[in-house]
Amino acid sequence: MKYVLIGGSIACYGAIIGIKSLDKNADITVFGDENSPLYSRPLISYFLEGKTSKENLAFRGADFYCKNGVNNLSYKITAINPELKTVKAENGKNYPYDKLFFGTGSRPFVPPIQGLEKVKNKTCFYTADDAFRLKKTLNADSRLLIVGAGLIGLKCAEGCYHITKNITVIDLQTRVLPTATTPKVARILENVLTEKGITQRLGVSVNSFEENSAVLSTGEKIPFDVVVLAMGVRPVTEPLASAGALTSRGIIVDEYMRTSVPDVFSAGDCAESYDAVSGEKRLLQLFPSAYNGGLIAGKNMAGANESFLTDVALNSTSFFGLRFTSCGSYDGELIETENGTDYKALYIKNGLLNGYILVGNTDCAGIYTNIISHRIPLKDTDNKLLFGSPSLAVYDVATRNKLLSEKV
């Protein structure tokens, strides 16, 4: 069986693991845009911070492809021919496949802003090359302006803080991490940034750029030496969309990670997968979603028939040592507890845990995530779930035995 994987992403890594679990001698070729070993994007902020090395960005080792017999070609795929079952690379060659995985991920969204072309030192914060560029450009005296206070922008601020303390974060939204927090939780994180001396200008936008300053919607000018554009990402759906795949915001896949094109599977930032909480297809552009979706896709490419119906929106990170994890939807009755710097919010609806936010102590995150993703009724747990520190003991015997018997 000849497998071709497009993207070189964490979803592709999951697909390789899935394929190899069932087809030890699989013929796998990966096409990726970046001329680098498979690496973990979340690690690039830790590279800037000095907590990991350039070599260790390749979280499974620079020789992962070689050790697993994977042929890695750094060519962009320009076309897919489903009838001939070939992909065409930018080198002009056509490569055949029996099963194709589309894991192109996403690309940074940069809206047209007047004067942006005049800015010399600008970058996004998405790839290892972006981190290398910042490492080379920044120094202790640099004034860094980050446009975007989402997860990417805040992790960039944390990483760059090791180099320069002069950092300003701007966002049109009125709080940091607007899609993953509530106003109360955002204030906790904003206070951490303020304590570090990081300036936050929220509820404003950049109207235009001059060579070394940004003109805000308020008319204020913010001087800078380096600009990071962190205004979100958009799924990369070409060339699969041109090959006839059904798309919405991303590539549409079924519960087995199959696209509408025969023998073509997809997962990760470029695909719309099933959200266990809402019961709808949506973009879940997150590291665990990409890996788990790719893993299921790889297994099914190799002959399995596994569904992926447990995906949920999950964010897990830290900001200057403060842990933060959120999951699911904030729709439902709120039960919250606070203990010093620790904060917990649980959202319950129709006897189910729909979502949670943990700040500080996140030890119980895995238990809560499992309950949400598997839609386990709260009647099958006990009150330790809500008011204590849960473990597997919160489940009834039947549920606990089922979970412990599942493959990990």
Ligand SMILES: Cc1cc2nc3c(=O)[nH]c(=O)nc-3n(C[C@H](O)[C@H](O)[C@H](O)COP(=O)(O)OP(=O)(O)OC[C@H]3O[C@@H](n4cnc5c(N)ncnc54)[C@H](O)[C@@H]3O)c2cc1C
The other form holds:
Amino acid sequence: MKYVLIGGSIACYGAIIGIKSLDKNADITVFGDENSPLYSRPLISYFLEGKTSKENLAFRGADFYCKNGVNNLSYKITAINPELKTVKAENGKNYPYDKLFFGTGSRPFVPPIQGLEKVKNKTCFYTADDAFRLKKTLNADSRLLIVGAGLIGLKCAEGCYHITKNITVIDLQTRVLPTATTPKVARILENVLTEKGITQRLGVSVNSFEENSAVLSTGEKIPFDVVVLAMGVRPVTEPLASAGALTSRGIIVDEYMRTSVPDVFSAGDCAESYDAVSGEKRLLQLFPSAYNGGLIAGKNMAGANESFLTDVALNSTSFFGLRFTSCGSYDGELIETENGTDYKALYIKNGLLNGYILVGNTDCAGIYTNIISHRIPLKDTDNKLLFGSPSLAVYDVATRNKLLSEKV
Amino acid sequence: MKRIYVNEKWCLGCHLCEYFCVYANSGISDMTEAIKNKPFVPRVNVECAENSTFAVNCRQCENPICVSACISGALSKNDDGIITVDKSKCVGCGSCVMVCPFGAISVDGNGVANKCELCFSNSFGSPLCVTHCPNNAIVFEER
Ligand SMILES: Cc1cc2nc3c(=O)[nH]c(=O)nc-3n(C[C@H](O)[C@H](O)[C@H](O)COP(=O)(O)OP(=O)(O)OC[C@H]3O[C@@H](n4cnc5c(N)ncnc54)[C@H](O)[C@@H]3O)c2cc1C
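Alternative state: the form predicted together with the ligand, after the form predicted alone:
Once more the chain from above appears, this time first in line as the rest of the complex follows.
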């Protein structure tokens, strides 16, 4: 069986593991168009911070493809022909497939802003190359302006802080992490940034750029040496969309990770898949979703029939040492606990845990995540314990005994 | 593969497993020296339910979701099926803590993932929590 994978990042990595688990001698070719083969994007801020090395960006080792007998070709795929079952690469050649995996992920979104072309030192914060570029251009005196205070913008600020302390973050929204958190938690994080001397200009946008300054919607001018554009990402649906795949915001897949095109599977940032909390198809665009979706797709490409129904939005990181973990949706009755610098919000709706945000103490967060992703009804758990400090003790004795006495 | 299994009925709640765990993984030969006035972050934890206690450590899952959530590649399953942490790769993001359904992984004082590796990589070679459980509430066997 000939497997062709397009992308060469996390979703493809999952797909390779999935295929190999069932088809040891699979003939796998991966096409990718980045300079660094198979690395973990979320590590790029840790790399700037000095918490991980350039070598370790290749999170499964530089020899992963080689060790697994995977053919890796550094060409962009420009067209897919589902009738002939071939993909066309930028070198003009066509490559045949029996099963195709589409894992093209997402690309940073940069809206047209007047004068942007005049800025010499600008970058997105998305690829390993972006991080290498920043490391090269920034020095201790650089004034860094980050446009966008989402997760990527803030992780960029944290990474760059180890090179320069002169950082301004701006966002159109009136708080940091506008989509990933609530106003209350945003305030906590904003205080952390303020303590570090990171300037935040919220509720303002960039009207135009000059070579070394940004003119804000307030008329104010912010001078800078380097600009990072971190205004969000958009799924890459081409060239599969042109080949006839159903799309909405991303490529639509069913719970088996099949696209509407026969023998073509997809997962990761480019795909809209089933979200266990809303019960709807959604772009999740997270590392575990890409890996796990890819894994299921890979297994199904190799003949299995597994569905993926436990995916949820979830994220764990820290900002300047303050731990932050969240999951699900912030929809429902709010149960809030504050204990010194620790903050916890649980969201409950129709007898189910829908989401949580933990700041500071994130111990045993997985107990909550499991209850959310498996839609375990709260009538089956000890909720005094659950809302206090989560552990296996929230389950009844029989469930617990089963969990602790059987192979899992 | 041999794994750790827990029989809640027999647990006395003595927490000896936790002490022997910290000792086993300290690299220090004297137990008092290994534990006294040091950060206490065991890889096995005695949890309290209503009228009962039980120990929890990594279940060495067949399909470990901690490994699939690990953004740094620090967590992996070795050839013996044991899920191990490469501390030099871990960036302390806590993604494993976020997904472990047993609550069996923590982040230690150095900001890296801390979990039971069945004592295979320390000088004892087999789980000390099991050897020192006074009531056989923790066992290490093939099931
Ligand atoms: C700074 C940063 C921090 C992050 N932190 C976290 C985090 O803490 N937790 C988390 O869960 N997620 C995080 N993410 C998100 C996470 O990195 C993504 O969800 C994940 O990388 C998605 O993997 P993917 O394989 O779907 O796509 P991508 O990683 O986007 O990779 C797709 C690849 O396909 C290539 N490609 C596209 N089109 C073609 C084509 N036609 N031919 C060949 N190749 C093509 C692209 O160049 C790219 O290399 C972070 C992202 C960034 C940028």
